[in-house]
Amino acid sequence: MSKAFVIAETENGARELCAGARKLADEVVLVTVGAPVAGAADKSFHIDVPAGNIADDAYVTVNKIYDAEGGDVVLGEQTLRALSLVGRLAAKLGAAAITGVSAVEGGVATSMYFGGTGVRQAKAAGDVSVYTFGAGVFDAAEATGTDAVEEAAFEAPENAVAKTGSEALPPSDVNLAGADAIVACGRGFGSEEDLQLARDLAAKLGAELACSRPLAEGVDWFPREAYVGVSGAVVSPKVYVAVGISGQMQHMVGCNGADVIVAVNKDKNAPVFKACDYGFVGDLKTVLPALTAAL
């Protein structure tokens, strides 16, 4: 009987990966370093990382759980801490991790490379396949499993990171993976106040609000979870409205799974118009209120 070993940081990520693991193995074991997750796997472990330590150092405990449980395939969530844990386990196993996977068929993984400009297919050469997945590849609603969660004691490594301080980030309720409609904002927005125009449109569409990388990591107008792109969220809604987004490849690989892409940009030569189904050339301050009123 085949077994999948899932490593996750967030609850939604854990459920998504466990749903995908069901398609790859007969039994699913889950390990989380965020909140405990019930009802997603056949066995579920939670590692409570002490306040004086960082989640990356939970690799000692993760590796011990793997030693006890085993696994023919490892699925990791593509977050910074989960990637660190997956990398440590892969090193222990002498395996190469295939990252940014969008699909696995017959043991062959499809993923992007060179910043999303190319697609490659790869197959694990060893006995254990190790993959990482971004958000939205699987349907979290399909996850099933036991409600029992076992607490695994955190064991610090010999050379643990010395945590000198931390700053709490504001909580985020962004759920791009489960959205049927998304309104994404880019650098075309001149001020944070202008984002209200996008919020009004999103409210009419029943859409989630997202952004391109500069608005999440440059001016901090959005939480990190709202960033769509090759190193952010990969989404596949029914409708994706890109507002003030130029349409560089690094962003478009994050949304090209949408059924319909609508673009709003004042530059008629913006690359986004070559990738969209419908495009509006005009100032977003004019176009967005008109769209919202029409809806």
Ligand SMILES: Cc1cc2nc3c(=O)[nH]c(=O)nc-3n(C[C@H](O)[C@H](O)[C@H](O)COP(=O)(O)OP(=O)(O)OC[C@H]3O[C@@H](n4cnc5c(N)ncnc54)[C@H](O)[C@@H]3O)c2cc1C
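Rigid core: the largest C-alpha set superposing within 1.5 Å between the two forms. As the structure is a computational prediction, the values presented were derived from the model and not from experiment. Numbering follows the first chain given and starts at 1. First, how it differs from the form predicted in complex with this ligand.
When the rigid core is held fixed, the Cα atom of Gln196 travels less than 2 angstroms between these two forms.
Once the rigid core is overlaid between these two forms, Arg187 does not reach a Cα shift of 2 Å, moving by less than that.
The Cα shift for Ala160 between these two forms, taken after rigid core superposition, is 2 angstroms or larger.
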Given for the second form:
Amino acid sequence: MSKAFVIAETENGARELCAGARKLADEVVLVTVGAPVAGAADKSFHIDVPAGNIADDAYVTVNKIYDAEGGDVVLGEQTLRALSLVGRLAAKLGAAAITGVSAVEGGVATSMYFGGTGVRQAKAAGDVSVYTFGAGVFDAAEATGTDAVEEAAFEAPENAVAKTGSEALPPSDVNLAGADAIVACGRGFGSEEDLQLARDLAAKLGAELACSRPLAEGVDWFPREAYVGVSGAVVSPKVYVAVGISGQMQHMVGCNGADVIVAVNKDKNAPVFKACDYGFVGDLKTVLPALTAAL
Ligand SMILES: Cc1cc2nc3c(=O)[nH]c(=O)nc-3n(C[C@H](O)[C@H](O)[C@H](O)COP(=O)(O)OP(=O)(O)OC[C@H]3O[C@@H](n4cnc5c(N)ncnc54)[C@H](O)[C@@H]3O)c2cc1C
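With the form predicted alone done, generate the form predicted in complex with this ligand in the same format.
Full assembly next; the chain just shown is listed first.
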């Protein structure tokens, strides 16, 4: 009987990976370092990281759980902390870790490389395959499992990082995985106030708001988890409306799994028009209110 060992930080990530793990193994074990997650795996562990420690140092506990439970395949969420834990486990196992995986078929993992200019197929050598996945590869709604969650006592490593302080950031309500509709904003938005036009359209569509990378990392109009693309979230909604986004490949690889792509751009030669199903050539300040009103 094959077993999958899932390491996750967020609840959505845990559910998604457990749903994916079911396709790869008969039994699913989950370890989370965020909130406890019930109903997603056959066996679920939660590590409560004490206030004076950092989640990355939960690796001692994660590795011990792995020693007890085992696993033929390890699935890790692609968040900073989970990546750190997965890396530690892979190192301990002497296993190869394949990151940024978008699909696994017959033990062969597909991932992008060279900033999304290429797609690579790779197979992990060794007894244990270790993969990490960005958001949106699997369907979180399909996760099933026991409601029991076992609390695993945090065990600090010998040279633990001592947390000297922390500051809470405003909570993020971004939930792109599983969204049916997404309105994504790009650099075509000249000012932060204009984002209200996208919010109005999103409200009409019942859509989540997302963005291109410059709007989350160049300016901080959006949280990091809201940007779509090769280094951000990979999404597959029914409808993806790309507004003021040029359509660079690094962005489009994150949304080309959408059933329908609609583009709004004032430049008729923008590459996004080659990747969309419907396109509006025009200024977003005119097109968005008209679209919202028409809906
Ligand atoms: C290794 C690497 C990884 C990367 N990863 C990502 C990633 O994960 N996600 C990501 O998004 N990017 C990523 N990028 C960046 C990517 O290459 C592009 O630079 C970025 O996607 C461009 O964002 P944009 O389309 O919003 O901006 P721009 O390319 O500047 O496009 C803005 C568009 O808005 C249009 N516009 C301007 N004004 C208006 C208006 N008033 N009305 C309508 N349209 C208007 C313009 O015609 C233009 O097409 C990565 C780059 C590298 C090198």
